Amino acid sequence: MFPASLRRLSLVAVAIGATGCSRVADVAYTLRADAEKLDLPAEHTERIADYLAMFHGTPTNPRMALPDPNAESPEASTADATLVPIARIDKPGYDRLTLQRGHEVYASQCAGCHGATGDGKGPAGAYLNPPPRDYRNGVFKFTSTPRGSKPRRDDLRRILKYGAKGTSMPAFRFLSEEDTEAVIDYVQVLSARGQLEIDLIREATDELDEGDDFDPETVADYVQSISDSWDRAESELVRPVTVNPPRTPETVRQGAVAFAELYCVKCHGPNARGSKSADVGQDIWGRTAYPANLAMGMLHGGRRPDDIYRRIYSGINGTPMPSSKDPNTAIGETPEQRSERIWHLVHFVTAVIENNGVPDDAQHAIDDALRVAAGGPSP
């Protein structure tokens, strides 16, 4: 009998070959199963898939394009008018002839997963867990950038090159580096895309009545903010406050005491191992968010100490995981006290994963640790 790992990547196999990826990835685009939901006016889904037409293509002839700030603004449509066009141009850097590569890497490699609109319901991705990525959010988990804020071009390459550990997601590291930049750039097109058809998803929803029309330039205001979130990105790199001191026994205990004092052992146990059982909450996606086991050492965002810093420092978007950057302003923590904890916090989690387990000595200051908040002597 195959492992359970094995039997489930064979059912991935033969989904992907039962299905094809070109087929999947060639299928016009769908709207969203919300706006069914939600019983839109059909003139309102028309309008939303012209608009998404209109600025991102079709998954042959894909395109990145932004409203031209030198035309003049639109007259707003009525009810009985052909759609009201918005002068575009191409976003700098996303050339046309490359989305449409873009588009064959992501059909060949990534659709079968992913699906063709990046909503991450591709003919694998039943078969997967925890699931392929939903991009049409604009949401992703693992970055180096602040919570909420988009990922850096180096955090999708990342991914792409090395895979996410502990998930289904591989790495591409055969991919050219031409077809990596191409792929990256059509992902940011679905993501874009996405984004922009929830934001007029929720204007129909929220402003608009039978026989309204959308305004062109709300709509445009709505692509530029979406390309405007991506180009912060690159300039937001979260850098570690202070520098990583020297991991030594002492500063493993000192992360063991603050796993404890700053509640990650809420969720993660104070074995570390994490729990099915921990009611966390769910993910932006609608999953049940469960709690890492460290012990096992897959960390999906990496586990280079700066990777463990940022997911410590920044939180993990998406998800529960809260952000820990805060200082505690109660008992006169600054900034540079709080990034040494999670400096602490990091050799800690290290120690875990290559313990398989807290070590005996930081088991024991977690311990100790608790029983003091609980009003138990010190040790």
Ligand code: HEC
Second form
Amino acid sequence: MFPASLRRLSLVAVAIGATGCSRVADVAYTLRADAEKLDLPAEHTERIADYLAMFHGTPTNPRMALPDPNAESPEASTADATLVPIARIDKPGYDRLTLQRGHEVYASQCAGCHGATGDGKGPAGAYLNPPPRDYRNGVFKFTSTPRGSKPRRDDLRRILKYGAKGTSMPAFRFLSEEDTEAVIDYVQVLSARGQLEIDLIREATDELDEGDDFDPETVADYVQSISDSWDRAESELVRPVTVNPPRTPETVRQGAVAFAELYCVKCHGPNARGSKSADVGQDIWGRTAYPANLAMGMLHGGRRPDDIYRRIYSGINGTPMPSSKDPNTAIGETPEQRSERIWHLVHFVTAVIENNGVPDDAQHAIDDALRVAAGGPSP
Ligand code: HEC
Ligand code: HEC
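Output the form predicted in complex with ligand HEC next; the form predicted on its own has already been displayed.
Every component of the complex follows; first up is the chain already shown.
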């Protein structure tokens, strides 16, 4: 069904010009199993490539396909064993021409950093810190949804419009609305494709012996559940259950107390400047995680009060920055208390940014709270 030439998994990346604006001519997607030298039987690797191409096409002919629920499920044991019997349809809303346009925008604007496959390994990627996001595990950091969920389209629009401050992720203000929407579709294709690949590699490693083939229904389930997780995110917007109160020195002070009494200081340090020595572990992309220096004001996920609220409420996917629902983080007993406290933390963080450091009053509040927690006298 897919000629061997299409399975050639090499990526031809040609970077033209030394100005940082590189064009990537991609002929095929790289396969994780090959790039990471996973020791899978060739027949499994080939089957994975077939399934990825079935559901997500090629760079110049991308698809967002789903298993067709109305199709008669074909016999798994067809005479021609090289056929992969899953009927599929284009996911509603993901039109092939738009995806082609998305690919063109991506190839000219994004692949130089994020790589043709979305692995974050474009020609420019190696020199960047933090590195461009590898989308292939389907994890996005700056979402307006609860921890563990996908981003909403609006989150992807925001990062394209404003970039991620303090990182090399640029703001693409000049992109037309059509190009923006098309490239968002295409990023979703790369992400869904990457996640399916991980699922199939895991399936092959854990469930299949040499000579076994994938069960088409299992593959269909993987595809469907990845698609469902994207759809679900659209209705999962985190809405604060209390309104943002007016910011006063008192709410900033309360935020400072919360910063000390909760878990924030452990990672961000008593002066909120982050701590290079706090060993907080790695992110899921395998890099040492550094708690943000809040005094620098480079909030990657946006600086509007709602953005900061959601960051504290949900944490940051793929990193040790926890969600306020983490069982270890007793942030408040009722949802209202929790929400109020998060707003105070937002006021504190905003004050730290504006002041390029913790304001004196707030610093006293933090120091007092830490002294009390350590068993010292209350102020
Ligand atoms: C100059 C390099 C560069 C270019 C060009 C670039 N990015 Fe990024 N991008 C980054 C970096 C670096 C990050 C990671 C930021 C971080 O970890 O905080 C990132 C992160 C992202 C994220 C992840 C946001 C999240 O919540 O996790 C998305 C989505 C994204 N980029 C999309 C794009 C798209 C689409 C394009 C092209 C229109 C593009 N980027 C072009 C460097 C780049
Ligand atoms: C276990 C360690 C840990 C704890 C506890 C923690 N953080 Fe973080 N925080 C991090 C790390 C790591 C990052 C950087 C993540 C990244 O961008 O890769 C971060 C980033 C942030 C950011 C920057 C968000 C952005 O948009 O770039 C804010 C704001 C923040 N933390 C606030 C808090 C607050 C408030 C608390 C307490 C309620 C807290 N953190 C608790 C580790 C932690």
